[in-house]
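Just the one chain here, the form predicted on its own, laid out as structure tokens.
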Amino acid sequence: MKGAAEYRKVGGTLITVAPTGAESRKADVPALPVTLDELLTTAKECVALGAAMIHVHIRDGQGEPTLDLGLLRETVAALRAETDLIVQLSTGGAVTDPEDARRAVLEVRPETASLTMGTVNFGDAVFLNRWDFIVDLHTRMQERGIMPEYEIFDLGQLHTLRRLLEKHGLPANGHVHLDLVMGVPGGMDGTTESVAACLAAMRDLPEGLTFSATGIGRTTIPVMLAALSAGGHLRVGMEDTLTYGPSRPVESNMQLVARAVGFAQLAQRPPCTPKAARTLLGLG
């Protein structure tokens, strides 16, 4: 596979924590960090364990998902002041957020931001990502020096990514990093077979790319193991997983990061520090 040797040689594992998301409510998941203080505490705990990147969604004073630019700026500034984590903002927001609000997130100038490569059924909802909107986000990130993390919910979205890069060029830092999001109802299954199919479809993407993988819910463990075996990196957190085992709710994001760290160490690819992760991704 083109590029496979490159990401297998990195040695360490980039662990991203996605602590909050936009789907769960605090009333239903008391351990979910929704205030800035809770998010900062989570960030400090997780970087101490081995996380190098934090994927950020924020909530308003009522605990509802928001893309308010003032709150986003405050959150990014606080995370930068109190941790050395790579801060990644979501341009996906909640599935109900309009394109203008999702586009405006880039004005906060994070180091990296998510960029979903297509529309996908998201449970009973539809996560809409038009081609023109994808191109607009990609171009704006190039202009602002923000590294996209291309979010892949289904196999065809890898072909969309190839088309995007061929027509509109590489990210500003010249490095392609993507995240395979698996197990969403309406997207690809969270299985070893799905990871293998994605690896085959990645052959025509630029050499030297890096990828992480996210397994939603019960797919967390098989996706982690498959990704590590293929030289990939990991994203874990309460945005994606709320049960640690059968009938056992997740107690904190630390619990999920600690498990990912343990798996990475067993694979003889211990977690990257934030500094090493920036080198890996071409940030700096």
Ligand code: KMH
Second form
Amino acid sequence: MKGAAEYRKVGGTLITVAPTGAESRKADVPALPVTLDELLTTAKECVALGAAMIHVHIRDGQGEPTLDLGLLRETVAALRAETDLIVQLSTGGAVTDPEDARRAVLEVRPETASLTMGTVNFGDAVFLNRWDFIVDLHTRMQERGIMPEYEIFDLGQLHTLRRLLEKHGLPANGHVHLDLVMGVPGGMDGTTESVAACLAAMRDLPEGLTFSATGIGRTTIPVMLAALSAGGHLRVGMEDTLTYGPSRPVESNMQLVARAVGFAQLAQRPPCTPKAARTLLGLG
Ligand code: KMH
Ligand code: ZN
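Could the form predicted in complex with the named molecule be given as well, to go with the form predicted on its own?
What follows is the whole complex; the chain from before opens it.
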């Protein structure tokens, strides 16, 4: 963003909800949506509040993270039938998921899927994303007409994204959309300074790109404010944030979406509908 005139051109805010993730356990976080019914209820309530996209991780009958293709298909079909949300499947899965299972997610043909731009320490674990695997996912998404959302956990991953696009071309829809995932222990911190550093690196990426940002844990508010001020979009949800404020556990994903909607309205960039979000992202 160059200044006030540029800021005014940005328009509405795309709000993505990431309701479940692969890290928290239902036993520890009872409000986490882990069944299909819980996910659908969450999705319908979040879209009514102002979310336009949902980033999906699913759980099995025991509440454990799974990449089971049958369950993923059922989930995507149900979300499509009952909401007009843009459905994004995670190819990141859980840190324990093997590459083959993460790759197979694309056979469900979601409208969009996440694609992380590099290996990162992830708390005590390692979230492995080799260059060859990144290229493979990117190419498969191009072939299948799936829009990648490039997940950026650290500054250098923006340079990896530039290299990927230069060597292997743009996504099938010609639009680059990325998400800054900030404040993961092992990745970049969730500060205005880091958002500014990312904005500088984004100048080397194709013009017209869109970005959202999410701050893990207590970085959620500074990241939201910094992203909004820079023309960015927002991702919120219980995948990323379990504490609403000091000593105050998050009650629901809806509570986080409602707060993001409030911030977006204050920034005079109200939430965009799924239809407007599809236009913004160049989705058919
Ligand atoms: N669960 C993390 C290891 C993604 O969805 O693409 C990876 C993650 C990123 O959540
Ligand atoms: Zn995820």
